[in-house]
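Heads up, the chain below is alone and in the form predicted on its own; it's given as structure tokens.
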Amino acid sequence: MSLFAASAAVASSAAAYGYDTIRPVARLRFCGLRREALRLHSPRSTLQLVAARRSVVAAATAGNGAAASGGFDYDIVIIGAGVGGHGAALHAVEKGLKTAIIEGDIVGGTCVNRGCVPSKALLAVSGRMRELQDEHHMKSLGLQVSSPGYDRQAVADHANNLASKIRSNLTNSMKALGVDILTGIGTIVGKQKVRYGKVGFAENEITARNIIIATGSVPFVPKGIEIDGKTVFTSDHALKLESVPEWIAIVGSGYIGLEFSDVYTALGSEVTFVEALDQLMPGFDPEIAKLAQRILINPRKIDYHTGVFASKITPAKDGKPVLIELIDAKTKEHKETLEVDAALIATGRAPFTKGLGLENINVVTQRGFVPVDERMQVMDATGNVVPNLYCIGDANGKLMLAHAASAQGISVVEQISGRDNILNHLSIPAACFTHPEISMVGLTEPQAREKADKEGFEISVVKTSFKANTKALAENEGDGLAKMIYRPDTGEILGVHILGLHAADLIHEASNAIALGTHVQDIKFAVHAHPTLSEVLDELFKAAKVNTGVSHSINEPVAV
């Protein structure tokens, strides 16, 4: 099992159905006091910024177009278009290679056309009809407002046109920077060669110095299951929002299942959920997991199955409803049969590395997975790196998360440049963007437990309400908590999460503290604008108790 409480997220409910560190930068220091860095405030440094700025791009864009070097045709090809290797190409033209991307489907992948930024423009409307529903929260914020209602055709409108805009950015973004975009699909046909083409049309062979494996995955779908499109559906077809059925089932409580049940739930549906696991919410920390419960399921009209497989769903037909067979996940003996208007498979998501000529250069991919070292350079069947050839994002599995892969792609064109760079996946953020939010970093504190019982440490924790944040209180959000698990020895931060008022904003606080190694004794001295919500994490850290003899002099930077 992964640390990592997103990733346990993403893939509690997959695994149960049988599918189963960035190196800080040398000289690099963190202060907020030090007069050099006052002075980048000063007009004629920001004026030297932004010409530095527009020269980086200008040289980045002529040497896209110059020709690679050792005699290839490109010093990267990427293989997939998505957030991760949209990423990857901008830092690799930035560093001066020429660069070609090859996508056989659309730009941006799934996070931009069927994932986190159409769900998040669904999510901003659940947001705005939970708030207009509440009569409760609208009296006591003075206002009045009547039979508050939707067009179901206007809001899918609203998340295909966001999909749609952010899609023709990224495009227009890497066309501006000389990345070459070559449409088809691509394959590793040999050492350092990659073929390319549309089914149907002849194919092109290329050449890279290094290739970049950045192709992503798919909804994991679960043996029994039969897929529709219209009744039984994966997050792919729901994004499109054809439909708002009256009563329907959500197989897995993970970020994906949990965002849907507050879309669904804000637009009048009756949400019931199938956990394999024996509680809601398995990857995240149990405490916030349980507050969750409290605030996002249990006053809605949802009710959940724990426990449970399902082993069978048939689409509705024939006048027939949707019809889910449950048995027992140890016993494997039937409990009951579900009748629901939809169902949603929402069980994790499998890698997309089907057709990637992996044989040709003796790569055996483990449960589909492309397998990695720490530096995302991909190992071979025999244990040995293939030269020049990585993988990241979704496809080697480490942390399926959008900004993972970007970030992986951006420490390996660092590699690529020279520049040892290995990223450390336990500073990478995750949040899920319900209603409140939920966030974290780091480790939940079962894992910081087992990680400090196995090392030999004491963990110590603290948390703080938003009940105490004045912000808070006056959008009458103050339902929410704050946690910090930490090494009171040594003042480092093991793991942050948040459930509450724009948690998903305020989790970068924590998160940047554990890329650069900013220990509690040194960030409780940073100051936060009053009244913000930002004072949530402010109380957080100062509420912590490091052991005399290990602070910092505020008057010095830290060196990470």
Contents of the next structure:
Amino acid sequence: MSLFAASAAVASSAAAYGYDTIRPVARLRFCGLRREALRLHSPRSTLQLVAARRSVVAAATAGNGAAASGGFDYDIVIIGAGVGGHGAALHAVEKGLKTAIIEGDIVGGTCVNRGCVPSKALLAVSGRMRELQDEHHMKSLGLQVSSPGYDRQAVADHANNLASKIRSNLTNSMKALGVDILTGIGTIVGKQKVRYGKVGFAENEITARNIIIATGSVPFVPKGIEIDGKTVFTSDHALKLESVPEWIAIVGSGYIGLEFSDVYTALGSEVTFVEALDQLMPGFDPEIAKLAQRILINPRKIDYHTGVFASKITPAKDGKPVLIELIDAKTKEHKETLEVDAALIATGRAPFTKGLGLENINVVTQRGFVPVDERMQVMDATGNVVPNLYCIGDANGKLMLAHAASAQGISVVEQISGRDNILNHLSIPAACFTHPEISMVGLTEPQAREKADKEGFEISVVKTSFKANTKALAENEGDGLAKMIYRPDTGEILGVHILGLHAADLIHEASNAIALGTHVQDIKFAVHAHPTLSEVLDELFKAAKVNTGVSHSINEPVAV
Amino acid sequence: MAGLLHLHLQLQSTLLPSASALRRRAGAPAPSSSRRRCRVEAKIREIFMPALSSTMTEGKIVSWTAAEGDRLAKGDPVVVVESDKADMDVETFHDGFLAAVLVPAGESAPVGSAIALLAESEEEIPVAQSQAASFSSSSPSPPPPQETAAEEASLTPPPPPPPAPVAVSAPAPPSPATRGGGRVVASPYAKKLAKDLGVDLFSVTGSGPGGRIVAKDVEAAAAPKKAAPVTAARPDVPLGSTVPFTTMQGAVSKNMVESLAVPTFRVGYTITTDALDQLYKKIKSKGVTMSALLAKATAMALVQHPVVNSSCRDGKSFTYSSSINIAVAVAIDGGLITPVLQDADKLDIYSLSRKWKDLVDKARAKQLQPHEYNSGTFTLSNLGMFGVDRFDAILPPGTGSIMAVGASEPTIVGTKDGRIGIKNQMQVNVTADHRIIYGADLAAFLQTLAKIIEDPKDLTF
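Given the form predicted on its own above, produce the structure of the same protein in the form predicted in complex with the partner chain.
Let us now look at the entire complex, which starts with that chain.
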């Protein structure tokens, strides 16, 4: 949310994976300095640009107290007070814009209440449980631990309490800065007009110069699956940890399913994955996925069925177990019926855009997602940009991660404040908090190869194992791999993938480098403290071989 | 699902061309099988235990990354081998199918020895597997419950099809946990264990919710009974006829008659086996068997009482043996044989168990060398698996003593503090040659043995 983050998020490159080509690296440096004055700055907001982070509160109160310019009730109204909305709101206040945020359910949205926050609490417990139960690991360190156990309710309480704490922190931070928190379901009733109100109560109508849609997503439940919240449930229910089943089937092996398998197996359950595609963890780099399978799946009480859909799931009743009918993903013929104690549906998330009133402004959703361009501006049914209307976060489907939502929010506020901003989605890292963790930024190896083939450049890959890292070995956690894909002709980093201890924290060196356009040949001189896990990345950078001086792609003829 | 799946599908489509590109780079897969059939010799390659350091002479296999039947491309990791620095992935240098694993996980093999067979095409897998049978004593094809098979020493021919109905030690007629249509419902861990222990899930009764097979059902099916080997599926006896002795039966008869010339006496002892049972439960997953544990305990007791390990060959002198070789009586089809665990006091329990497994397989296949069955200095005979509580054995010529072991039964005992408790108790009875071993010697030996068994922490050295 700081100024630095804002400039780091700025880049001229294209948005989501696989779309568009990446413009030349050189542009990355200059884009942040370009100022396209879309509207006149008030003297106050110019001051704020110069003000340091610490003085935000003073500047903000000054900013949000004044009336919005142009006769509107607010400069920005944000529909949805999740992570995306919150990030946008804080940044807007910093920029001196009068801001309101509408929340129809609970502040914090999915991340705080039903996502990141409680799941990390559960994963912290499961990580410790797994360590303490690993007799072999403890013995090798010289430790003896006698029968570790857990109290399910206490674990659930830890997650709940954490969610409450973060939720109140979020609310207070917005209140302190003077953001108006309006309660109710928000609907766009016309250009720059929003109506909101609690169900059954009178509605209020407000005008806003700019509207940001940040309504997020809900767990997607495919047809044929009957949810009862107790034996067949989604992540929303699972995070309450009302029970720990003996055998649970997890439908979907993406990062949500994977994290839950980590939690459940550490707490004593056995897990069966049901995956529609032919390999598990389809979103990860294939080499990482293979190693992840060896470390996270094979040695644990987990088995799996790939290439199948769960066509019908019936909850448990009258002593009968949960029945899951599996059909072949391609031929649709019945393959097997599983009988398990519980089923978790982790087949992705669907955007929550119903009731937004988009039809009032001629915007048509695509499979529920709000169509946007690379600046998060909403596009209407005719393909034109709808002015003063933006959509960020899960609702637009570009990159369904919490920090992507807030980065998009900041990008939009930057634009509203008069500075054009296009977020480089390839510099946004992602992490999976299993034990050991997995993280990535940029392209996977197959994606990089495809791009290289299409645009005519070579790529190189360097890899290093955590077994070579002193700190990892000291902890006896040498299982892991880090790999970097880069261009040997320019030194541009295309992607970094890490599987290992604290991978989620280590990735930021790489994501920063990609965001700032740092070349490998420059970053290899940066010093890393010893002995730390960050030396894993140091190894990668130092192992990369760049032919500096070759400034053209191999396809261009060389002047003789 | 929509958004993420959209991304996933995108990624998937990019994966496919690259995957085939990778395969192209890895080298052409196996050529068409039709050409192969014309050749007489099949292309079966051996995967060797690599030397991971200059000083390595033997490597231990941590785990097999690929399973039998998996297709491998050049460069794919096949097995993880423990070196002194780290666990190293060993890759295959050729494309093919992993046809047979010769050295299972947890075992060691000398550098350069074959640890697996790689067949070039799927058709050659059975050929490779039959080759594998001649490589080592362990049969590669899915056998009946590993442990019981090793203990049983029943004559099942190599490539065994459905598990042969094993006598006595098998539990009551197995009822499969299938559900209309021959489907097996087993939990993920149960399936893994079944694969590792070689248990056929169709023969296991499930005790979990809804009749599903859980891990402990698989363990129970694979576990050997407390008793050591013995029992065979005895062939039908032709009643009303006279059948001459076979060579083996003649040898046994001769030995038994010779033993009549030896003055013997017997001493019995009751040993509490609770601690031993607990130890066994803890380490049996590492391949340790009860017979190995008893042999080791006996050997350790003999170290302290060498006279019990001696023999009287000429009627007028003690022949003290320099090593402690425990012979264990095994009933095999058509007779009785005593494979010998040499230097049982010097080996650790895991090596002893491995050796025992090899010996039993060889005995089953009638491939024991003379020195492997006639070099015993002390014999163990166990009829506990039949429920026999005590018996006494006949002293084999050339040895000083033989110990007969009965079943371990929960027994009501009076404890030292005047209370009543239940302990598992086992009766052993030693028959010894009174020319060299006297009552006190034998009693002292049994006292030491009881102490070792009742406090077995040293057994795992």
